[in-house]
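For reference, the chain that follows is the form predicted on its own, supplied as structure tokens.
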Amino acid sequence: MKTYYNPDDLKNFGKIGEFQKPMADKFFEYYGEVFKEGALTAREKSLIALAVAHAIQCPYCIDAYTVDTMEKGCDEEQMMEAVHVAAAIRGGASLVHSTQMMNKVKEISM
């Protein structure tokens, strides 16, 4: 099956650094540092990570990221709960938007 993205594309994440070294190796030490165990556990932070891949609609992320949480102990329930989230925050914020329309509306009506 052909897809707008080659999934062997996520292996040559790392080689992201050919036309930028500098900028790519300043990326890498920060996602590092931003996923070492701290307040969150790494397996909280997978579980974030998957749910801001499915808001982002992130083909490669939601790949890494199914694999991360299912090897840091993750079951399915989890996983699809933590898309759910991303979900419903992504969802609330388009409707929100809708007091802006909702006020033009009684604006105009006026």
Contents of the next structure:
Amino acid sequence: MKTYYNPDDLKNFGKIGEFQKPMADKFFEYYGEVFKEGALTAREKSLIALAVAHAIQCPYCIDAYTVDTMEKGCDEEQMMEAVHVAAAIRGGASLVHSTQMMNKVKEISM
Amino acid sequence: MKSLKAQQHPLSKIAYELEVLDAPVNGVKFADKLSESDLFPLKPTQIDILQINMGKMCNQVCKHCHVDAEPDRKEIMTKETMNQCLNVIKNSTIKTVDLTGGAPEMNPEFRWFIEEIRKISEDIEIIVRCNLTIILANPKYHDLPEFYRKHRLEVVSSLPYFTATKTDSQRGDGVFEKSIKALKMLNDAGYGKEDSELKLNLVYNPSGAFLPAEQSGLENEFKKRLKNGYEIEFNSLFTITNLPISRFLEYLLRSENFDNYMEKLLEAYNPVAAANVMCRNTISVGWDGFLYDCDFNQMLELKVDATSSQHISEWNQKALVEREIILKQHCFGCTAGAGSSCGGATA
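Having looked at the form predicted on its own, could you now put up the form predicted in complex with its partner chain?
And the full complex, kicking off with our chain again.
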């Protein structure tokens, strides 16, 4: 069955430079720098990436950062809490816009 | 859960296991990678560590066990073979004796053997790979912490995670709770304190088809969680990669993770880890006295490539130092990422 997403394509991420090398090189250099141990630990960054992967609903990123967080020593509870952070922000982002709806309702109501 | 041997599983036949492990990974053999790193043929540097398998009998049946150990295994080292080991310890350059199993404490001659090693040398380092639960398995084992302390053994114990769910899923129901009790007993005996000479080191291995976390970061996390949750202290955490043999190989094949896992090990090949593999300074002794490059080669029945010195009774240091180490695809497990050995990361 043909699908838009193929799990094997994740392995080819590094080959995007085939069509535009200088930009790909700059991107991967930046990417590597971002995930290095810094003010945040590599483990904390991996959990953030896992949460963001769910927020942007990227199947490749979810696969990659599920493995990465496990390889950083995180357990299922910590990983699911990270996803709940993403869900809370996404849900909150919708709900906080309800203030606009409420304002409009009040504006046009007697 | 039963051992592969008790199940008469095809992977309990060494010939079949070796056939599976002979397949190149993406066309690459382990020896090819070593050649790229100028390490082939792989030779020992010296022989510092004698790792002795006291027997395959164990009170636990862990899902990933490379020994395929369980309570019903009968293979146990005899006193005669132990005497041959003592002779080597007395007359060689061995600095460390590393006792493993199964549960080494289940060998009825375990305590006698340690007392005899201590008679030879007060200084030689003796490591016992204690699975923790053995201490609580029977009243006759309750005084083990005191026995370890008396003979100044270093205790190395597996604890795959600081939660019950992950630990029990790998090592069996109730293992985490018993392990915590045993760790408290070891702490009470003086083990694991920051400045204590009585070393208590824990071993982490991933509970699935992925690589271990960075050792020092995970050690900090373990220390924090075990101290805050259970008032337990320990010295170091060793991160170990699961090697694709025996029960872990069976899991990889059954879960269709084998190809991806082998590719992962290949991609993570680290030449620094390759230069520091433990087989370069260790000889592994089987329960029946035969000699191997490591505990994994022992389980694959790949005896050392030194025809004049394949048994502890015919120990020939020169022949062993000059031998070539036998390599198969499972060796990729020791060279992936930060490397893996019985003492943890190597790079």
